[in-house]
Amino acid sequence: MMLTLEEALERMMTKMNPLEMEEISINEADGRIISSALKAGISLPVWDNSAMDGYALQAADVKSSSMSNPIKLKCLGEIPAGSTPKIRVTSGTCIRIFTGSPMPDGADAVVMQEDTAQDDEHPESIHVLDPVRPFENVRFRGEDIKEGTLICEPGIRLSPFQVALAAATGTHRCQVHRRPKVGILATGTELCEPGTTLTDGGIYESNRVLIQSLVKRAGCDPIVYPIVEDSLEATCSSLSKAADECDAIVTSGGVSVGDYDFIKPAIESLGGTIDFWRIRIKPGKPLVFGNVQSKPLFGLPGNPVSATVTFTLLVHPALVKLGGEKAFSHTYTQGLLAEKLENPGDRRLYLRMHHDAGGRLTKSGANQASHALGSLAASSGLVAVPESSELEAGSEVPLLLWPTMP
């Protein structure tokens, strides 16, 4: 049976159990996937402090202050950032703060430094030529985060802002979804080595280091394998060696129905399971899910296209889920389409297109056969075209774009 793509996506994220949560520190947290909700520990700011350089004193006493009538305060000292004040502002007095530091007892706002003078005949004082109303240039204590609120709940990929509030709020450890290690395993006999002398029929393999880009954008951590000769011991000793030291795995190639396609064999003499292998897109339409020793195999086509839209589909939501994120949706943009696109088949059609700077869609290359790299390295995302339906030039559609770093 053909599954269409939704059917084949809902029965891969039914099977993908989160992996077990490890503790890390915070200096490593960022893009990892929190397990356990991460809060405040304490309140920012810590205390009343000033938002300026300048003078912490009463705002009743300066409100008549200009260029004009300067009012002289008695200057009682002054405050660094990182130190305890320990003088009272009275009535006519004032103390020398600096950004960050805690407000003195008495004190109800900063003037800052430049709307101040000194006095050139008494060095303990100065002139305030501006006003400033009450609580004026003062941040309040708990005023950006309050202790115990919640910077990230379980199942969301840490962002650098709130890895940062974290630290800031004293978190130095945090509990995260271990990442997944994914195997990453090439089949056919036909396949060399970059750098080696290509062999009479041969080409050289390029859907690992393609495939290990895109297990690094699902978050993951990818293990390369080495070149998988097209034989069912072969195929069989090489998954069996990633099921055992992998949480997931992928291959390329041997997956349809053709006299040197071991994927499913091997499968099955591993004792695995097959839980489907075609669905109704273009191209890709051979895409194997099953496991082997309890752990996901995603079997993908051995043409490049057709392995990076599967993969983008179906694989990177699987795998993020894997790691522990609770939600996950491709991104799109919007595209004005500059030529229509036609799909007279049978199978959701998924074109390789290139978006330009004024939003224009068009085809990143004439060729759009699934093993035409040109056309993929030169592409912005993907547009869909249902079967037997056509999108006229002009009209707006949604582009995929392929997926980024975490």
The other form holds:
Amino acid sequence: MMLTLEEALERMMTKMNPLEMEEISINEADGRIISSALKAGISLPVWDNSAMDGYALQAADVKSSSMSNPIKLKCLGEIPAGSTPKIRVTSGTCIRIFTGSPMPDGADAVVMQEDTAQDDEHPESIHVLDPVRPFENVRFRGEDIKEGTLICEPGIRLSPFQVALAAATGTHRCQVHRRPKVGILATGTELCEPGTTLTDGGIYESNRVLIQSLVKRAGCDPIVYPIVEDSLEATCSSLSKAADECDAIVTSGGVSVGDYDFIKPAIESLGGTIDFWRIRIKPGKPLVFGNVQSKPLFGLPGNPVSATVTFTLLVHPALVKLGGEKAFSHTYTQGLLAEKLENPGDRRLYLRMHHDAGGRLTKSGANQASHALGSLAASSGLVAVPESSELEAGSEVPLLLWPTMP
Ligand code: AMP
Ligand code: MG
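Give me the form predicted in complex with adenosine monophosphate now, not the form predicted alone.
Full assembly next; the chain just shown is listed first.
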């Protein structure tokens, strides 16, 4: 049975259950997924305060003031930041005030310092050179945020600004979904650790570093395991260790029908289940989705491009949901095809494309085969060409952009 991408995605998503919640300090909350509604504990501003450095006064006193008709007020004292006013402003008086300081009783406006002059003969008095309207330069209690206002609803990733708002309204701990730990396994007896000398017939292993970065972009914590040789025994023991230690497992290689492909046999011999293992896309047909010890397992094909395409299209949204995010959609941008794209095949084709500054889309490399890392490294994203069809040069098409760090 070969599923469409949409069918496969739906089957995966219904099986992904957001992880339980944990309580963390607001200092660590940036980018975390809120699990219970985050609300403002207090109103902001906390009290009426001044928007300017200047003098708190009664607006009625200075209605007729101007440069040629300065109005003299007696200054009763000052309210520096972090103190509360002890004295009351009455007609004919004022109090020196600073930005953010609480308004004193009796005053209904603040004249800014620039619109005043010192009285040289009476240092305790000032001259007001410009009128102010009632409530001018006053910030009112609760005008920004009312106590109880929703800052972030469950299932949403917290922004730095929501974190700041939560802190300003008195929150110092919050409830978030636990971040998924994702085990990463690479299978293949031909694989050599980078930094070692290549063995005969060996290649450098590059999928773990690739998948590690992709896992981080899905908001999860990667745990990288040693290279797994192509044997049932080695595959079973690595899978079972990863299932013990992680919330989900991503493997690379060993999912085709070759004599040395052990992912599916290992899942079965560990008593896990295989939900599906073929999708009608190119590259990426042999993606396996199943579970081991009740942990979701995503078996990516070994070719790096197939691994990247299947991870991006299917595994990324699934991991995002595991991490508690309520809604997910890929990011697209529109581009103009600079060349014709053809797909004579019977699977939807995903091509690596480069998006230039002028908005034109070209293939990021002539070699679009599933092992070709060169055209992957030069790409901005993917354009899908439906089966048995062509997209004309000059047409406008959506480009799926590679995910960025959340
Ligand atoms: P497989 O899916 O195991 O048949 O692998 C398909 C192709 O991808 C083979 O040419 C492998 O050598 C290559 N390959 C598999 N795993 C990796 C890896 N972790 N890093 C680099 N290449 C790989
Ligand atoms: Mg292999």
